[in-house]
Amino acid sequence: MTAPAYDAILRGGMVHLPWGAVATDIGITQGRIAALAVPAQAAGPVLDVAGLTVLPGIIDPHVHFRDPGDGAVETLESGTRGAVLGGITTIFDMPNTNPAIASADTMALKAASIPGRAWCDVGFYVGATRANTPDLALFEQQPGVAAIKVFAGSSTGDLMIEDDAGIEAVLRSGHRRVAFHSEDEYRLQARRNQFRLGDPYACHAEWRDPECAILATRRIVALATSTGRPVHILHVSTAQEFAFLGACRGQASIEVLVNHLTQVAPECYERLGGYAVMNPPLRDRAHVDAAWAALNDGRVDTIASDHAPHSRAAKERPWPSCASGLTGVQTLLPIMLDHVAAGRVSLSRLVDAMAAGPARLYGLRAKGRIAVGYDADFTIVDLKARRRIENAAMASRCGWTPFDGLMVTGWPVITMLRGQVVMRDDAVLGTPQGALVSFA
């Protein structure tokens, strides 16, 4: 019998599949898995990845890569270079750019942007608006569309819908699952002048409290069973809200952000200033600690960094002109591998929260799982190495990480994009590959 011959073969590692850590080899052929358990006489390229731990490759659902827009922050290409240093292999990019991606023309502008700009696979989001409302259901159907999403609370202009009719409008148009800012704007501004420019940055946290939170949950899931549609709350961030959203498994889904898991309050205000400074806030102990436990017992759905670049200079104003948005691309799956070391949370939860669950809930196709006939994507990290974040290795054109100087045990050492190395050992190779994901 012949010998079966693959593009690339990955010899020695410890894989995760969907049903658990084997000790196997992988056959690849034009960019899909071929097979697992190659013959040791198979032809082909092999990639010697011996003591090192092969995930599929780990997506980030959540990124603001300001593009179109800011380029002095970030660009697609900038953002998606930190992805592949970050061992990302598919990011999905929100929709508050300049101009927003909510309508078919910014729609097919941002899927022309893609090729030979990206390093890494790219969805997008579709903004809600009170004008594009009707054309929504068509809009969501439209190649390369993770979700429609909805700003709550906390955004400007057109995308922004705060009102009870106007979300609810949002959830008859269309079928998708819509994700959600979930924070009650009417809150926001009753309370807004309780506060003076240059109070203690950890305000913040006290203005955007968890009440503010909570409300707003509890209204878009109530609105989301009215309509039978789907939901997908985005960062969050309270222990009420974990709770809450913990009986409605059939109607809403729950984000977590590796921030909420990792930054304490008051602890970080006083450390890091406006590099604290996000929506929704990063909160008390009690709070982190009801996080892991949403992770750990399976309420959790995805996590996401919420990576959104500003300057410096925006950062480094008084509380609260200062910007709110932290990066996070290239630095979430260390500190995750990192909580891994620790004990806080297994490799297999990790696997399954931030690759298996984003394709299963967002309708991701051939990605997320290692198994054949998938994209050979993978994330092949050693789980025993020990860096340090630095704010010089950062990608990002915004040139900072909040996480500067942390220690972590845990990296990603090669990224694979459809079975060409993109990364390996902080170096990113050849030219952008990626490309627009496609969903069921």
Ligand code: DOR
The other form holds:
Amino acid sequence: MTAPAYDAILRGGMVHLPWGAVATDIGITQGRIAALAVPAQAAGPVLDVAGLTVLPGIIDPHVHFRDPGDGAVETLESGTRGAVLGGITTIFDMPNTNPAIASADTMALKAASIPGRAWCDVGFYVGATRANTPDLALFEQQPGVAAIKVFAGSSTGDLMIEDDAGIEAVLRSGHRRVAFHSEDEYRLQARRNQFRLGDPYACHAEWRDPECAILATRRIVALATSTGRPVHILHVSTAQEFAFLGACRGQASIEVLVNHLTQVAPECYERLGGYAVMNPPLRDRAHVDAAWAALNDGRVDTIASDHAPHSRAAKERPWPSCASGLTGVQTLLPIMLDHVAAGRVSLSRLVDAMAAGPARLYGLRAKGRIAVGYDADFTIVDLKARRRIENAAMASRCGWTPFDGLMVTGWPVITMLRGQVVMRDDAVLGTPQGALVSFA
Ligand code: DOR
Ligand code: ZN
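Write the structure block of the form predicted in complex with the named molecule for the protein whose form predicted alone appears above.
So here's everything in the complex, that chain up top.
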């Protein structure tokens, strides 16, 4: 029998298969995983990954790449470059761009903008509006659409449906899982005048308080239950919501952000000022601990960066006129690997929440696990590497990270997209080969 031949062979790595970590080689053919046990005499170019850990391509299911609209702060090119430098192989981009992605025309524009400009694979959200609600059932079936996104409370941009009747109408239009920004707009408005321009940045977490989050989440889950529509609550940030959502697993799934696991109020506001301001806000220790408990007991379905770049000028304005949102696509995995190194979460739980979880939840085809027939997307990491996160290394056009100066243990050293090495040793390679992903 002749030895098999592959387009590439990953040799000598510790590979995170769905059923556990195994020392095995991987044969790749035409961008897909062709074999998990590769005989020594197999033909094909070998990539030696001895001493490294091979993870399925890590997915960041929540980024804001500002494309179209704000190229001074980010573009699809710069955002996806940051993604692959950070070991991410697929991102799902949010619709609060300028113009918003909320019509057939803007969806077509978005899909057409990806070839030749994206370094990783891309899915995108469609923003729900009152005007497009009847069309959402059709929109959610279009190529590359990860989900419909509803802003139930105001944030960056003007997409919003805050009332029960409007949200119910969205939930009755279509059948796929709907993603929600869950903060109660009525409570936000009612309490706004309790605060003044120039109040401390920490007031952000008082204004957008835990009550604001749980009120909206209860309303959304009630509407999801009465309409029978599954919902995904993005960036869950309060102990109350983790407790409540733990009892609604059939109806609602949970995303948690790296920042809500890592930054603790009030210290983060004192240290970072406007660079700690995001929606929903960074909160105190009790909420951070609740997020960790939910991650480690399996309640959390997905982990994301919510990469939301803004100019330094916009971040440095006095509260509350400063822009909300923190960068993070490039640092998502390094920060989470550092949490693994510190023993806060296991690497297999991380892979579950950062690859398998988003793939399963959104119905992403052929990604999220290392198995024969799946896309040859790999995030290859050195679990022992000690590195410093620095503003200067960020691909984001806005040029800053809230983690500037932080030493971490664990670093992505190779990113492979459909069989091609697109990042090695902190350099992107070749030309942008990212494509629109597909969903079941
Ligand atoms: O802090 C945030 N920034 N939260 C959001 O919901 C939107 C995001 C942005 O686009 O800037
Ligand atoms: Zn977001």
